[in-house]
Partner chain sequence: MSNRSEPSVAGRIDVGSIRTAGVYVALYGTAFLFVVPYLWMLSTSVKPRDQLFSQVPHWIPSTITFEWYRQVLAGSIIETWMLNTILIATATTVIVLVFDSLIAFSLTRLDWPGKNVVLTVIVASFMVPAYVNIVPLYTLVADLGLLSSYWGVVLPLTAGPLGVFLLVQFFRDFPDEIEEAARLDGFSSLQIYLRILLPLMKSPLTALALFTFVTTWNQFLWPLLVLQSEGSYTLAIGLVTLTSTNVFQPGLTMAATLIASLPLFVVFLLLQDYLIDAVQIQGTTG
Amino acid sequence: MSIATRITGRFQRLKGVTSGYAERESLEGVLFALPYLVVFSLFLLYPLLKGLYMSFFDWNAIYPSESEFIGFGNYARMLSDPLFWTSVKNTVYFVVLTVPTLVVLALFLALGVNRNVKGKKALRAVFFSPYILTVSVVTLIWLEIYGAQYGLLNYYLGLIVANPPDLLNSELFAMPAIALTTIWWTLGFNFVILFSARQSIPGRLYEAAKIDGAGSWNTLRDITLPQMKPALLFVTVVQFIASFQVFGQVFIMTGGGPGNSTETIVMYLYDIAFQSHEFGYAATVGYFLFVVLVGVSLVNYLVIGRNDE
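Throw up the structure of that chain alone, the form predicted in complex with the partner chain, no partners.
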(Lines of atoms letter the chains of each structure in order from A and count residues from 1; the text may use other names and numbers.)
(Lines give C-alpha, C1' and ligand atoms only; values in the text may rest on other atoms or scores of the structure.)
Protein backbone atom coordinates (compact mmCIF):
# COMPACT_ATOMS: atom_id res chain seq x y z
CA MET A 1 0.00 0.00 0.00
CA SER A 2 1.33 3.42 -0.91
CA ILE A 3 2.18 6.00 1.69
CA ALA A 4 -0.57 8.25 0.33
CA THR A 5 -3.29 5.71 1.01
CA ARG A 6 -1.85 4.96 4.39
CA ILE A 7 -1.91 8.62 5.34
CA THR A 8 -5.40 9.17 4.03
CA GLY A 9 -6.41 5.96 5.75
CA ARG A 10 -5.08 7.31 9.03
CA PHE A 11 -6.77 10.64 8.40
CA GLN A 12 -10.04 8.90 7.63
CA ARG A 13 -9.66 6.94 10.83
CA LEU A 14 -9.06 10.08 12.90
CA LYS A 15 -11.96 11.79 11.23
CA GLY A 16 -14.23 8.80 11.36
CA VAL A 17 -13.82 7.70 14.97
CA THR A 18 -17.48 8.43 15.42
CA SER A 19 -18.56 6.61 12.25
CA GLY A 20 -16.33 3.59 13.00
CA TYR A 21 -14.79 3.81 9.54
CA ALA A 22 -11.66 1.82 10.42
CA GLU A 23 -13.66 -1.00 11.95
CA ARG A 24 -15.86 -1.13 8.90
CA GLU A 25 -12.85 -1.16 6.59
CA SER A 26 -11.28 -4.00 8.57
CA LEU A 27 -14.48 -5.98 8.41
CA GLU A 28 -14.83 -5.33 4.69
CA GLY A 29 -11.20 -6.23 4.08
CA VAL A 30 -11.62 -9.60 5.76
CA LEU A 31 -14.90 -10.26 3.98
CA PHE A 32 -13.39 -9.54 0.57
CA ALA A 33 -10.44 -11.79 1.32
CA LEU A 34 -12.46 -14.61 2.85
CA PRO A 35 -13.57 -16.69 -0.18
CA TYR A 36 -10.01 -17.11 -1.44
CA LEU A 37 -8.60 -17.60 2.05
CA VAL A 38 -11.01 -20.49 2.59
CA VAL A 39 -9.98 -22.42 -0.55
CA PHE A 40 -6.33 -21.48 -0.03
CA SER A 41 -6.24 -22.73 3.57
CA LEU A 42 -8.30 -25.81 2.90
CA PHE A 43 -6.79 -27.01 -0.38
CA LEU A 44 -3.22 -25.71 -0.18
CA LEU A 45 -2.03 -24.98 3.36
CA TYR A 46 -3.85 -27.77 5.14
CA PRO A 47 -2.69 -30.55 2.73
CA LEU A 48 0.86 -29.23 3.02
CA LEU A 49 0.77 -29.67 6.81
CA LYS A 50 -1.15 -32.92 6.60
CA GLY A 51 1.46 -34.29 4.18
CA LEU A 52 4.17 -33.64 6.74
CA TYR A 53 2.05 -35.33 9.40
CA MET A 54 1.33 -38.34 7.16
CA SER A 55 5.01 -38.79 6.40
CA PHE A 56 5.56 -39.91 10.01
CA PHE A 57 2.97 -42.67 9.78
CA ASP A 58 2.53 -46.02 8.21
CA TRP A 59 -0.69 -44.58 6.83
CA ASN A 60 -3.70 -46.83 6.50
CA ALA A 61 -5.39 -45.72 3.29
CA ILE A 62 -8.71 -47.36 4.15
CA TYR A 63 -8.87 -46.79 7.92
CA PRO A 64 -6.75 -43.67 8.56
CA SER A 65 -7.42 -43.88 12.31
CA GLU A 66 -5.53 -47.17 12.42
CA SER A 67 -2.38 -45.60 10.98
CA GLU A 68 0.74 -46.39 12.96
CA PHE A 69 3.22 -43.71 14.04
CA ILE A 70 6.69 -44.75 12.88
CA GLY A 71 8.72 -41.56 13.38
CA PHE A 72 11.33 -41.20 10.69
CA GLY A 73 10.69 -44.72 9.43
CA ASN A 74 9.47 -43.59 6.02
CA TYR A 75 12.46 -41.29 5.63
CA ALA A 76 14.89 -44.08 6.51
CA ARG A 77 13.09 -46.37 4.08
CA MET A 78 13.27 -43.78 1.32
CA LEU A 79 17.00 -43.25 1.74
CA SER A 80 17.71 -46.97 1.54
CA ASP A 81 15.24 -47.65 -1.28
CA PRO A 82 17.14 -48.46 -4.51
CA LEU A 83 14.10 -47.70 -6.69
CA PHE A 84 13.82 -44.25 -5.11
CA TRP A 85 17.45 -43.54 -6.00
CA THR A 86 16.88 -44.85 -9.50
CA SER A 87 14.00 -42.41 -9.86
CA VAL A 88 16.18 -39.56 -8.57
CA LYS A 89 18.92 -40.49 -11.01
CA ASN A 90 16.47 -40.71 -13.93
CA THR A 91 14.91 -37.39 -12.97
CA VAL A 92 18.30 -35.70 -12.85
CA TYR A 93 19.08 -37.21 -16.26
CA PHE A 94 15.81 -35.83 -17.65
CA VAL A 95 16.61 -32.41 -16.15
CA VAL A 96 20.07 -32.48 -17.74
CA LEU A 97 18.58 -33.42 -21.12
CA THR A 98 15.82 -30.83 -21.11
CA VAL A 99 16.76 -27.73 -19.10
CA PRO A 100 19.91 -26.57 -20.96
CA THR A 101 18.38 -27.42 -24.35
CA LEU A 102 15.12 -25.65 -23.57
CA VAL A 103 16.90 -22.53 -22.33
CA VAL A 104 19.60 -22.29 -25.01
CA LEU A 105 17.38 -23.20 -27.95
CA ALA A 106 14.66 -20.82 -26.78
CA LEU A 107 17.29 -18.08 -26.43
CA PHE A 108 18.62 -18.65 -29.96
CA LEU A 109 15.13 -18.64 -31.43
CA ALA A 110 14.17 -15.54 -29.45
CA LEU A 111 17.24 -13.65 -30.62
CA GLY A 112 16.71 -14.86 -34.20
CA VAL A 113 13.06 -13.82 -34.35
CA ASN A 114 14.04 -10.50 -32.80
CA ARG A 115 16.11 -9.66 -35.89
CA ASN A 116 14.14 -8.14 -38.69
CA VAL A 117 13.01 -11.43 -40.19
CA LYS A 118 9.93 -11.82 -42.32
CA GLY A 119 7.01 -13.68 -40.80
CA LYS A 120 7.86 -12.80 -37.18
CA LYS A 121 4.33 -13.35 -35.98
CA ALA A 122 3.93 -16.68 -37.77
CA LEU A 123 7.22 -17.93 -36.34
CA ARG A 124 6.17 -16.87 -32.86
CA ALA A 125 2.88 -18.74 -33.29
CA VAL A 126 4.63 -21.90 -34.52
CA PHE A 127 7.10 -21.99 -31.64
CA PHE A 128 4.48 -21.17 -29.01
CA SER A 129 1.52 -23.25 -30.19
CA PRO A 130 2.48 -26.71 -28.83
CA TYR A 131 2.49 -25.18 -25.35
CA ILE A 132 -1.32 -24.91 -25.39
CA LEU A 133 -1.77 -28.65 -26.05
CA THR A 134 -2.76 -31.23 -23.46
CA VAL A 135 -0.08 -33.70 -22.46
CA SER A 136 -2.28 -36.50 -23.84
CA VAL A 137 -2.49 -34.92 -27.28
CA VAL A 138 1.24 -34.26 -27.33
CA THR A 139 2.21 -37.77 -26.30
CA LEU A 140 -0.28 -39.48 -28.62
CA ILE A 141 1.13 -37.58 -31.60
CA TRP A 142 4.69 -38.49 -30.62
CA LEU A 143 3.77 -42.12 -30.01
CA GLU A 144 2.76 -42.20 -33.69
CA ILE A 145 6.08 -40.65 -34.63
CA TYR A 146 8.17 -42.99 -32.45
CA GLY A 147 6.23 -46.15 -33.34
CA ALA A 148 8.69 -48.96 -34.04
CA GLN A 149 6.77 -50.50 -36.92
CA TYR A 150 4.95 -47.78 -38.79
CA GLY A 151 6.44 -44.77 -37.05
CA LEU A 152 7.65 -41.77 -38.96
CA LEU A 153 11.00 -41.37 -37.26
CA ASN A 154 12.08 -44.98 -37.59
CA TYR A 155 11.54 -44.88 -41.33
CA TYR A 156 13.93 -41.95 -41.73
CA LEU A 157 16.36 -43.39 -39.18
CA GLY A 158 16.25 -46.58 -41.21
CA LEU A 159 17.62 -44.66 -44.19
CA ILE A 160 20.68 -43.75 -42.13
CA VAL A 161 21.32 -46.76 -39.89
CA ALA A 162 20.60 -50.40 -40.63
CA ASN A 163 18.33 -51.42 -37.76
CA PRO A 164 16.81 -48.41 -36.01
CA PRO A 165 15.94 -49.21 -32.37
CA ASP A 166 12.42 -49.28 -31.00
CA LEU A 167 13.03 -45.98 -29.23
CA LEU A 168 10.47 -46.16 -26.43
CA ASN A 169 11.30 -49.79 -25.69
CA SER A 170 14.99 -49.14 -25.41
CA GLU A 171 16.57 -48.41 -22.04
CA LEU A 172 19.07 -46.20 -23.83
CA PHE A 173 16.70 -44.14 -25.96
CA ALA A 174 13.39 -44.01 -24.05
CA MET A 175 14.37 -41.06 -21.87
CA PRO A 176 15.89 -38.97 -24.69
CA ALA A 177 12.74 -39.65 -26.73
CA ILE A 178 10.56 -38.36 -23.87
CA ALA A 179 12.91 -35.39 -23.54
CA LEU A 180 12.56 -34.54 -27.24
CA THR A 181 8.77 -34.66 -26.95
CA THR A 182 8.97 -32.37 -23.92
CA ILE A 183 11.20 -29.92 -25.75
CA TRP A 184 8.70 -29.64 -28.61
CA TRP A 185 5.83 -29.25 -26.15
CA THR A 186 7.20 -26.65 -23.72
CA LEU A 187 9.78 -24.60 -25.61
CA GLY A 188 7.15 -21.98 -26.45
CA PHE A 189 6.87 -20.76 -22.86
CA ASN A 190 10.59 -20.01 -22.58
CA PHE A 191 10.64 -18.58 -26.07
CA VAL A 192 7.89 -16.07 -25.32
CA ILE A 193 9.50 -14.92 -22.08
CA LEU A 194 12.98 -14.57 -23.55
CA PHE A 195 11.61 -12.87 -26.66
CA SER A 196 9.79 -10.26 -24.58
CA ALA A 197 12.89 -9.77 -22.42
CA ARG A 198 14.97 -9.15 -25.53
CA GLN A 199 12.39 -6.71 -26.86
CA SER A 200 12.46 -4.65 -23.70
CA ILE A 201 16.19 -3.91 -23.89
CA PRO A 202 16.43 -0.20 -24.72
CA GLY A 203 17.58 0.39 -28.32
CA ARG A 204 19.92 3.21 -27.25
CA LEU A 205 22.27 0.64 -25.67
CA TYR A 206 22.78 -0.90 -29.11
CA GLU A 207 23.19 2.50 -30.76
CA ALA A 208 25.88 3.37 -28.24
CA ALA A 209 27.62 0.05 -28.86
CA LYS A 210 27.50 0.65 -32.60
CA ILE A 211 29.11 4.06 -32.18
CA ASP A 212 31.83 2.44 -30.09
CA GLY A 213 32.37 0.02 -32.95
CA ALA A 214 31.47 -3.10 -31.01
CA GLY A 215 31.06 -6.24 -33.10
CA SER A 216 28.00 -8.44 -32.90
CA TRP A 217 29.72 -10.95 -30.61
CA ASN A 218 30.75 -8.23 -28.17
CA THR A 219 27.28 -6.73 -28.29
CA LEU A 220 25.78 -10.08 -27.43
CA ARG A 221 28.23 -10.67 -24.59
CA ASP A 222 28.25 -7.15 -23.12
CA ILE A 223 24.68 -5.97 -23.69
CA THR A 224 22.17 -8.62 -24.70
CA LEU A 225 23.08 -11.41 -22.27
CA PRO A 226 23.63 -9.19 -19.18
CA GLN A 227 20.37 -7.34 -19.86
CA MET A 228 18.52 -10.64 -20.23
CA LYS A 229 20.08 -12.20 -17.13
CA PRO A 230 16.99 -11.97 -14.87
CA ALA A 231 14.77 -13.48 -17.58
CA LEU A 232 17.30 -16.22 -18.29
CA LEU A 233 17.54 -17.06 -14.59
CA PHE A 234 13.76 -17.07 -14.27
CA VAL A 235 13.31 -19.36 -17.26
CA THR A 236 16.05 -21.71 -16.07
CA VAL A 237 14.57 -22.05 -12.59
CA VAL A 238 10.97 -22.46 -13.76
CA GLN A 239 12.17 -25.01 -16.29
CA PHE A 240 14.12 -26.85 -13.64
CA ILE A 241 11.08 -27.01 -11.36
CA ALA A 242 8.87 -28.22 -14.21
CA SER A 243 11.36 -30.81 -15.50
CA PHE A 244 12.03 -32.08 -12.00
CA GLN A 245 8.33 -32.90 -11.74
CA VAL A 246 7.98 -34.64 -15.10
CA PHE A 247 5.04 -37.02 -14.99
CA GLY A 248 2.36 -37.05 -17.71
CA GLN A 249 4.68 -37.77 -20.62
CA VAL A 250 6.32 -40.67 -18.77
CA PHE A 251 3.02 -42.02 -17.48
CA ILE A 252 1.49 -42.15 -20.96
CA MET A 253 4.50 -42.97 -23.13
CA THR A 254 6.42 -45.59 -21.13
CA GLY A 255 4.84 -45.98 -17.68
CA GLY A 256 8.35 -45.79 -16.22
CA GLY A 257 9.81 -48.56 -18.37
CA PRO A 258 11.48 -50.28 -20.06
CA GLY A 259 13.05 -51.73 -16.93
CA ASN A 260 12.94 -48.69 -14.68
CA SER A 261 14.78 -46.54 -17.17
CA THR A 262 12.16 -43.76 -17.24
CA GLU A 263 10.86 -44.07 -13.69
CA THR A 264 10.99 -40.48 -12.40
CA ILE A 265 10.33 -39.15 -8.90
CA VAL A 266 6.71 -38.15 -9.48
CA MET A 267 6.06 -41.35 -11.44
CA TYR A 268 7.45 -43.26 -8.45
CA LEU A 269 5.35 -41.18 -6.05
CA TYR A 270 2.27 -41.97 -8.13
CA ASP A 271 3.07 -45.69 -8.09
CA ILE A 272 3.57 -45.98 -4.34
CA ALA A 273 0.52 -43.83 -3.61
CA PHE A 274 -2.02 -45.08 -6.09
CA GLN A 275 -0.79 -48.56 -7.02
CA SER A 276 0.54 -49.75 -3.64
CA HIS A 277 -1.63 -47.37 -1.53
CA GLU A 278 1.29 -46.51 0.74
CA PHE A 279 0.16 -42.96 1.44
CA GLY A 280 2.57 -42.27 4.29
CA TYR A 281 5.58 -43.26 2.25
CA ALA A 282 4.30 -41.35 -0.78
CA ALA A 283 3.85 -38.23 1.37
CA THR A 284 7.48 -38.64 2.42
CA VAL A 285 8.66 -38.71 -1.19
CA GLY A 286 6.44 -35.65 -1.78
CA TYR A 287 8.26 -33.85 1.02
CA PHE A 288 11.62 -34.75 -0.45
CA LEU A 289 10.45 -33.13 -3.69
CA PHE A 290 9.26 -30.11 -1.74
CA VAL A 291 12.58 -29.59 0.03
CA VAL A 292 14.57 -29.87 -3.20
CA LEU A 293 12.35 -27.45 -5.09
CA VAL A 294 12.10 -24.92 -2.24
CA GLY A 295 15.89 -25.01 -2.08
CA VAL A 296 16.10 -24.23 -5.79
CA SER A 297 13.55 -21.41 -5.49
CA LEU A 298 15.39 -19.84 -2.54
CA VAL A 299 18.74 -19.92 -4.31
CA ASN A 300 17.00 -18.37 -7.30
CA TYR A 301 15.50 -15.55 -5.21
CA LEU A 302 18.88 -14.85 -3.67
CA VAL A 303 20.66 -14.78 -7.04
CA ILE A 304 18.03 -12.69 -8.82
CA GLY A 305 17.63 -10.48 -5.77
CA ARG A 306 21.35 -9.75 -5.77
CA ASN A 307 21.25 -9.17 -9.50
CA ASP A 308 18.57 -6.49 -9.13
CA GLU A 309 20.67 -4.32 -6.85
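Same protein, the form predicted on its own this time rather than the form predicted in complex with the partner chain?
No partner chains or extra molecules come along with it, only the chain itself.
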Protein backbone atom coordinates (compact mmCIF):
# COMPACT_ATOMS: atom_id res chain seq x y z
CA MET A 1 0.00 0.00 0.00
CA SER A 2 1.42 3.33 -1.02
CA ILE A 3 1.88 6.30 1.36
CA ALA A 4 -0.72 8.31 -0.60
CA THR A 5 -3.27 5.50 -0.20
CA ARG A 6 -2.64 5.27 3.57
CA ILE A 7 -2.98 9.06 4.02
CA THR A 8 -6.21 9.04 2.02
CA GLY A 9 -7.57 6.21 4.16
CA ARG A 10 -6.76 8.00 7.42
CA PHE A 11 -8.35 11.18 6.09
CA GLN A 12 -11.53 9.32 5.18
CA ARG A 13 -11.69 7.71 8.65
CA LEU A 14 -11.09 11.06 10.33
CA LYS A 15 -13.79 12.63 8.17
CA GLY A 16 -16.17 9.85 9.12
CA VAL A 17 -15.48 10.35 12.84
CA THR A 18 -15.96 14.13 12.55
CA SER A 19 -19.16 13.73 10.58
CA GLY A 20 -20.52 11.25 13.12
CA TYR A 21 -19.66 13.58 15.99
CA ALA A 22 -21.41 16.51 14.27
CA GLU A 23 -24.52 14.41 13.61
CA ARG A 24 -24.59 13.22 17.24
CA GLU A 25 -24.17 16.78 18.46
CA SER A 26 -27.00 17.97 16.20
CA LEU A 27 -29.25 15.19 17.45
CA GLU A 28 -28.47 16.07 21.08
CA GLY A 29 -29.27 19.70 20.33
CA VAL A 30 -32.66 18.77 18.87
CA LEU A 31 -33.46 16.50 21.83
CA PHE A 32 -32.41 19.24 24.25
CA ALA A 33 -34.72 21.79 22.61
CA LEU A 34 -37.58 19.34 21.98
CA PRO A 35 -39.45 19.87 25.32
CA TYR A 36 -39.39 23.62 24.80
CA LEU A 37 -40.55 23.27 21.18
CA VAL A 38 -43.45 21.05 22.27
CA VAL A 39 -44.53 23.48 25.02
CA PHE A 40 -44.04 26.45 22.68
CA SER A 41 -46.18 24.83 19.99
CA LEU A 42 -48.96 23.77 22.35
CA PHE A 43 -49.28 26.85 24.52
CA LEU A 44 -48.10 29.69 22.28
CA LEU A 45 -48.00 28.88 18.58
CA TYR A 46 -51.29 26.97 18.44
CA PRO A 47 -53.32 29.56 20.44
CA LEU A 48 -51.72 32.31 18.34
CA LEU A 49 -52.81 30.73 15.06
CA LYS A 50 -56.18 29.68 16.47
CA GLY A 51 -56.84 33.25 17.63
CA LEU A 52 -56.02 34.58 14.16
CA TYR A 53 -58.37 32.01 12.65
CA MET A 54 -61.17 32.92 15.09
CA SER A 55 -60.81 36.63 14.32
CA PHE A 56 -62.30 36.01 10.85
CA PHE A 57 -65.45 34.35 12.25
CA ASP A 58 -68.52 35.16 14.27
CA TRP A 59 -67.28 32.45 16.59
CA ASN A 60 -69.66 30.04 18.30
CA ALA A 61 -67.81 28.82 21.41
CA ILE A 62 -70.30 26.02 22.13
CA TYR A 63 -70.61 24.73 18.57
CA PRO A 64 -67.46 25.88 16.70
CA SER A 65 -68.59 24.10 13.52
CA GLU A 66 -71.56 26.52 13.34
CA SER A 67 -69.31 29.60 13.40
CA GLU A 68 -69.97 32.01 10.54
CA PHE A 69 -67.09 33.25 8.37
CA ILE A 70 -67.26 37.07 8.12
CA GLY A 71 -63.81 37.88 6.69
CA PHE A 72 -62.52 41.22 7.94
CA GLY A 73 -65.87 42.08 9.53
CA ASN A 74 -64.51 41.99 13.08
CA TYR A 75 -61.59 44.23 12.09
CA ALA A 76 -63.95 46.76 10.45
CA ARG A 77 -66.14 46.70 13.56
CA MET A 78 -63.12 47.24 15.81
CA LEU A 79 -61.95 50.29 13.87
CA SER A 80 -65.40 51.89 14.12
CA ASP A 81 -66.10 50.88 17.73
CA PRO A 82 -66.00 53.98 20.01
CA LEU A 83 -65.70 51.86 23.17
CA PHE A 84 -62.64 50.12 21.71
CA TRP A 85 -60.96 53.48 21.07
CA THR A 86 -61.92 54.60 24.57
CA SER A 87 -60.10 51.53 25.92
CA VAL A 88 -57.07 52.37 23.74
CA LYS A 89 -57.06 55.96 25.00
CA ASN A 90 -57.35 54.82 28.63
CA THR A 91 -54.56 52.30 28.17
CA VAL A 92 -52.25 54.88 26.63
CA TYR A 93 -53.09 57.24 29.49
CA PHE A 94 -52.18 54.52 31.99
CA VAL A 95 -48.91 53.83 30.13
CA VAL A 96 -48.03 57.54 30.17
CA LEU A 97 -48.74 57.73 33.90
CA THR A 98 -46.75 54.65 34.88
CA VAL A 99 -43.85 53.97 32.50
CA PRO A 100 -41.87 57.25 32.81
CA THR A 101 -42.48 57.36 36.57
CA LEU A 102 -41.43 53.76 37.09
CA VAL A 103 -38.24 54.14 35.05
CA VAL A 104 -37.12 57.51 36.42
CA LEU A 105 -38.01 56.74 40.03
CA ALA A 106 -36.33 53.32 39.87
CA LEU A 107 -33.19 54.92 38.39
CA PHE A 108 -33.18 57.56 41.12
CA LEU A 109 -33.52 54.93 43.85
CA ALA A 110 -30.89 52.65 42.29
CA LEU A 111 -28.35 55.46 42.16
CA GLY A 112 -29.24 56.62 45.65
CA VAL A 113 -28.99 53.21 47.30
CA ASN A 114 -25.69 52.60 45.51
CA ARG A 115 -24.14 55.43 47.51
CA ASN A 116 -22.76 54.96 51.01
CA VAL A 117 -25.95 55.49 52.95
CA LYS A 118 -26.89 53.90 56.25
CA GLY A 119 -29.19 50.92 56.09
CA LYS A 120 -29.00 50.48 52.33
CA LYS A 121 -29.53 46.72 52.61
CA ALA A 122 -32.78 47.38 54.43
CA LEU A 123 -33.74 49.95 51.82
CA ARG A 124 -33.25 47.40 49.04
CA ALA A 125 -35.65 45.03 50.84
CA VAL A 126 -38.16 47.82 51.43
CA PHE A 127 -38.20 48.90 47.78
CA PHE A 128 -38.44 45.35 46.43
CA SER A 129 -40.84 43.78 48.95
CA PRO A 130 -44.14 45.03 47.39
CA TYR A 131 -43.24 43.25 44.15
CA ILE A 132 -43.57 39.81 45.77
CA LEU A 133 -47.22 40.44 46.65
CA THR A 134 -50.03 39.19 44.42
CA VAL A 135 -52.32 41.57 42.58
CA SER A 136 -55.25 40.66 44.84
CA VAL A 137 -53.31 41.49 48.01
CA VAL A 138 -52.01 44.75 46.54
CA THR A 139 -55.42 45.91 45.41
CA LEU A 140 -57.06 45.00 48.73
CA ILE A 141 -54.44 47.08 50.56
CA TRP A 142 -55.04 50.07 48.31
CA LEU A 143 -58.82 49.68 48.40
CA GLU A 144 -58.53 50.20 52.13
CA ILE A 145 -56.32 53.25 51.58
CA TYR A 146 -58.66 54.75 48.96
CA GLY A 147 -61.86 53.97 50.88
CA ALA A 148 -64.23 56.93 50.68
CA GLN A 149 -65.50 56.77 54.27
CA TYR A 150 -62.83 55.03 56.32
CA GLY A 151 -59.83 55.09 53.96
CA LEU A 152 -56.47 56.24 55.24
CA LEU A 153 -55.87 58.65 52.35
CA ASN A 154 -59.27 60.31 52.63
CA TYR A 155 -58.76 60.71 56.37
CA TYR A 156 -55.66 62.87 55.81
CA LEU A 157 -57.22 64.63 52.82
CA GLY A 158 -60.15 65.47 55.08
CA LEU A 159 -57.76 67.40 57.34
CA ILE A 160 -56.88 69.63 54.37
CA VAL A 161 -60.07 69.91 52.30
CA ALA A 162 -63.70 69.84 53.39
CA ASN A 163 -64.99 67.15 51.02
CA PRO A 164 -62.24 64.80 49.82
CA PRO A 165 -63.17 62.98 46.57
CA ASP A 166 -64.10 59.33 46.33
CA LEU A 167 -61.09 58.53 44.17
CA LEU A 168 -62.15 55.21 42.67
CA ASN A 169 -65.62 56.53 41.81
CA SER A 170 -64.31 59.64 40.13
CA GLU A 171 -63.72 59.67 36.36
CA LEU A 172 -60.94 62.18 36.93
CA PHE A 173 -59.03 60.40 39.71
CA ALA A 174 -59.77 56.67 39.20
CA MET A 175 -57.04 56.00 36.62
CA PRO A 176 -54.33 57.99 38.48
CA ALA A 177 -55.28 56.05 41.63
CA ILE A 178 -54.79 52.73 39.80
CA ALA A 179 -51.51 54.02 38.35
CA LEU A 180 -50.25 54.95 41.82
CA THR A 181 -51.09 51.46 43.07
CA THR A 182 -49.20 49.93 40.14
CA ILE A 183 -46.16 52.14 40.68
CA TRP A 184 -45.97 51.16 44.36
CA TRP A 185 -46.37 47.49 43.46
CA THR A 186 -43.96 47.08 40.51
CA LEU A 187 -41.24 49.62 41.26
CA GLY A 188 -39.11 46.94 42.95
CA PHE A 189 -38.55 44.99 39.73
CA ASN A 190 -37.14 47.99 37.86
CA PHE A 191 -35.13 48.97 40.91
CA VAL A 192 -33.40 45.57 41.10
CA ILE A 193 -32.53 45.56 37.38
CA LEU A 194 -31.11 49.10 37.42
CA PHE A 195 -29.31 48.62 40.71
CA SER A 196 -27.59 45.50 39.30
CA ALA A 197 -26.62 47.45 36.17
CA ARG A 198 -25.15 50.24 38.30
CA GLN A 199 -23.17 47.72 40.38
CA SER A 200 -21.67 46.17 37.24
CA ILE A 201 -20.01 49.42 36.06
CA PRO A 202 -16.20 49.07 36.56
CA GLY A 203 -14.90 51.29 39.34
CA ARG A 204 -11.82 52.21 37.31
CA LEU A 205 -14.01 54.37 35.06
CA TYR A 206 -14.97 56.54 38.01
CA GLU A 207 -11.38 56.64 39.25
CA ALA A 208 -10.22 57.87 35.82
CA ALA A 209 -13.01 60.47 35.75
CA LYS A 210 -12.02 61.63 39.22
CA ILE A 211 -8.38 62.03 38.14
CA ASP A 212 -9.55 64.07 35.12
CA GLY A 213 -11.49 66.33 37.48
CA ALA A 214 -14.97 65.36 36.27
CA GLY A 215 -17.83 66.54 38.47
CA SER A 216 -20.88 64.57 39.60
CA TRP A 217 -23.04 65.69 36.67
CA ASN A 218 -20.37 64.92 34.06
CA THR A 219 -19.77 61.50 35.63
CA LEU A 220 -23.49 60.74 35.54
CA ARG A 221 -23.90 61.95 31.97
CA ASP A 222 -20.73 60.46 30.44
CA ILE A 223 -20.24 57.23 32.44
CA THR A 224 -23.22 56.10 34.50
CA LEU A 225 -26.08 56.63 32.06
CA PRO A 226 -24.25 55.33 28.94
CA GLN A 227 -23.13 52.23 30.84
CA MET A 228 -26.67 51.63 32.09
CA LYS A 229 -28.31 52.25 28.72
CA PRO A 230 -29.07 48.58 27.86
CA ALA A 231 -30.66 48.06 31.28
CA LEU A 232 -32.66 51.28 30.94
CA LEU A 233 -33.92 50.22 27.52
CA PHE A 234 -34.82 46.77 28.80
CA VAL A 235 -36.71 48.16 31.79
CA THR A 236 -38.53 50.72 29.64
CA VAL A 237 -39.75 48.19 27.09
CA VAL A 238 -40.68 45.52 29.63
CA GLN A 239 -42.57 48.12 31.63
CA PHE A 240 -44.31 49.38 28.51
CA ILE A 241 -45.46 45.87 27.62
CA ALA A 242 -46.63 45.17 31.19
CA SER A 243 -48.50 48.47 31.44
CA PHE A 244 -50.20 47.94 28.09
CA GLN A 245 -51.58 44.65 29.44
CA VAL A 246 -52.90 46.05 32.71
CA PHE A 247 -55.92 44.08 33.90
CA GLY A 248 -55.90 42.74 37.47
CA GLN A 249 -55.80 46.09 39.25
CA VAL A 250 -58.54 47.51 37.02
CA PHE A 251 -60.74 44.43 37.30
CA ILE A 252 -60.64 44.38 41.11
CA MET A 253 -60.56 48.09 41.92
CA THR A 254 -63.00 49.65 39.43
CA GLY A 255 -64.21 46.98 36.97
CA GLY A 256 -63.54 49.46 34.14
CA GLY A 257 -65.65 52.26 35.64
CA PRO A 258 -66.81 54.74 36.50
CA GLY A 259 -68.29 55.50 33.09
CA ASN A 260 -65.64 53.43 31.23
CA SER A 261 -62.98 55.83 32.46
CA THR A 262 -60.67 52.93 33.43
CA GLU A 263 -61.70 50.49 30.68
CA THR A 264 -58.35 49.29 29.29
CA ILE A 265 -57.80 47.14 26.20
CA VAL A 266 -57.44 43.87 28.13
CA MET A 267 -60.43 44.78 30.31
CA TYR A 268 -62.46 45.46 27.16
CA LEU A 269 -61.28 42.18 25.63
CA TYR A 270 -62.35 40.33 28.78
CA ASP A 271 -65.79 41.96 28.71
CA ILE A 272 -66.57 41.14 25.08
CA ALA A 273 -65.25 37.58 25.43
CA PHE A 274 -66.69 36.50 28.78
CA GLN A 275 -69.60 38.90 29.29
CA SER A 276 -70.90 39.26 25.70
CA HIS A 277 -69.48 35.89 24.50
CA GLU A 278 -68.22 37.45 21.25
CA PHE A 279 -65.07 35.39 21.00
CA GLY A 280 -64.31 36.19 17.37
CA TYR A 281 -64.36 39.91 18.05
CA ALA A 282 -62.36 39.39 21.25
CA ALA A 283 -59.71 37.54 19.21
CA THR A 284 -59.55 40.53 16.86
CA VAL A 285 -58.92 42.94 19.74
CA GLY A 286 -56.35 40.53 21.10
CA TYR A 287 -54.53 40.59 17.78
CA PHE A 288 -54.47 44.37 17.83
CA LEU A 289 -52.76 44.19 21.21
CA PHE A 290 -50.40 41.51 19.92
CA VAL A 291 -49.32 43.66 16.96
CA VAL A 292 -48.66 46.64 19.24
CA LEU A 293 -46.53 44.57 21.61
CA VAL A 294 -44.60 42.92 18.77
CA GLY A 295 -43.90 46.40 17.37
CA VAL A 296 -42.52 47.53 20.73
CA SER A 297 -40.36 44.41 21.01
CA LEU A 298 -39.02 44.99 17.49
CA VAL A 299 -38.10 48.58 18.33
CA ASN A 300 -36.37 47.30 21.44
CA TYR A 301 -34.37 44.78 19.41
CA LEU A 302 -33.31 47.38 16.85
CA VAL A 303 -32.35 49.97 19.47
CA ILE A 304 -30.35 47.52 21.60
CA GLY A 305 -28.67 46.09 18.51
CA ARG A 306 -27.65 49.59 17.44
CA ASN A 307 -26.42 50.26 20.98
CA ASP A 308 -24.27 47.12 20.94
CA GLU A 309 -22.69 48.19 17.68
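Numbering follows the first chain given and starts at 1. The term rigid core refers to the maximal set of C-alpha atoms that superpose within 1.5 Å between the two forms. Computed from a predicted model, the values in this text were never measured in an experiment.
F274 is not among the residues whose C-alpha shifts by 2 Å or more between the two forms once the rigid core is aligned; its shift stays under 2 Å. Core-superposed comparison between the two forms: the Cα of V38 travels 2 Å or more.
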